[in-house]
Amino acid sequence: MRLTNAQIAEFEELGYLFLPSLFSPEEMAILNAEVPGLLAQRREEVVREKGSEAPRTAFYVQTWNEVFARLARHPKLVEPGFQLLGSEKLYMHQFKINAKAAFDGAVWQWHQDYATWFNDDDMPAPRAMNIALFLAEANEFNGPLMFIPRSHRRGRLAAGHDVTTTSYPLWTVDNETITRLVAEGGIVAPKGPPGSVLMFHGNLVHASGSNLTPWSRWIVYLSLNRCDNAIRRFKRPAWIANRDFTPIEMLPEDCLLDYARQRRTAAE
């Protein structure tokens, strides 16, 4: 799936692009049937909220679940990355499902993802990005992602290492800087149904609030990086910062539906 010139220009101007309902209800049903079982697993890749049994993030899922292995190579997600990053040789720096569980989903502080990729992983340049697929509805109540438009144009900002607020250490931007950026660019919170896709720059400043609602806000993230921009430090586990720099090879656009067909055939 190729983006138009207008969509590419919007991404470059604002730092993000939102495409509502890009995946069909049938595809989302296939993905969502897997999620409760994934989040319930007791394994190191499934991080839980601080002081709670609620799941926060399930990492590296594409290596231990066939459906998400296919999603990680889906052309609706990968091909736009080729265009926006200017290369057809991309690898999966990180793959995760952020759960934001009903009632218990905690905050993600204001941050730039590239700050973590730079400070923890020694990624040479911000030639990486996130492509996020809403597995569940994101609305104004259940902790939607908040972006500061055009903040990616400021480059990598000074960040402090917050290891206490949540169960996941993060390089965060201070309140004074956020106040200044918001005064200049405002805040947006793209919302939409399952199947919607958000693409955003590695330097775009973003956050999300806690989820006090009975509606979990599941989002799967592909953090794509150019193969010629591979990380040079390996202090984080491979399931958080991937060390396999093999270029992604796309599957056909019907890869999720084909999986469901194969399962039905095998059951008959």
Ligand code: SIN
The other form holds:
Amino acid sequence: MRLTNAQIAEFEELGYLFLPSLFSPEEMAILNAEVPGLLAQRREEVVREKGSEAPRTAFYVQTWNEVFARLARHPKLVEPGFQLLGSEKLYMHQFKINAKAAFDGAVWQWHQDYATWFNDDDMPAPRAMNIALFLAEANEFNGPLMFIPRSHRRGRLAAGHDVTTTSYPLWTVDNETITRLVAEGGIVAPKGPPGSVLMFHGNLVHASGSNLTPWSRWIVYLSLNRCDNAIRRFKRPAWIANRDFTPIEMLPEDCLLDYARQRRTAAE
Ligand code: SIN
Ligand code: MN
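Output the form predicted in complex with the named molecule next; the form predicted alone has already been displayed.
Now the full complex is given, and it begins with the chain already shown.
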């Protein structure tokens, strides 16, 4: 699925691009049928919230679930990555489902992803990005992602390593810097139904609040990196910072529907 020049220009200007309802309800039903079972698994890739049994993040799901393996190669997600990163040789640096569980989902502090990719993984340049697909609705109440528009233009900001606030260590930006950036750029929180896609630059400053609602805010993230920008330090486990730099090969547009068709045929 190709982005228009206007969409590419918007991404470059603001640091993000929001495409509501890009995936159909049928495609979302195929993905969402997998999610409760995934999040319930007891394996190291499924990280729980601090002091709670609630799932926070399921990592590397594309290697242990067939439906999400297909999503990781879906042209609606991967082809925009080719365009926005300027290369058709991309690999999956990280793949995760953030659950932001009903009542228990905790915050993600203000940060730039490239700070973590640089400090932990020695990624050479901010030539990597996130493509997020809303599995559940993100609304004003359930901890939607918050962005500071245009903050990606500041380059990599100073960051401190926060290993205490949540169960997941993160390189975060201090409150004074956030106050200054928000005074200039404001805050947006793109919200929408399941199937909406949100693409954002590796240097865009973002965060999300906790989820006090009965509505889990499941989002799946593809962190795509250029193969010529592969990481050089292997401090984090491969299921958090992938070491397989094989270029992603896209599947056909109907790859999720095709999975469901095959399952139906096998059951007959
Ligand atoms: C992230 O910044 O990596 C995740 C934020 C969120 O899912 O709210
Ligand atoms: Mn992030």
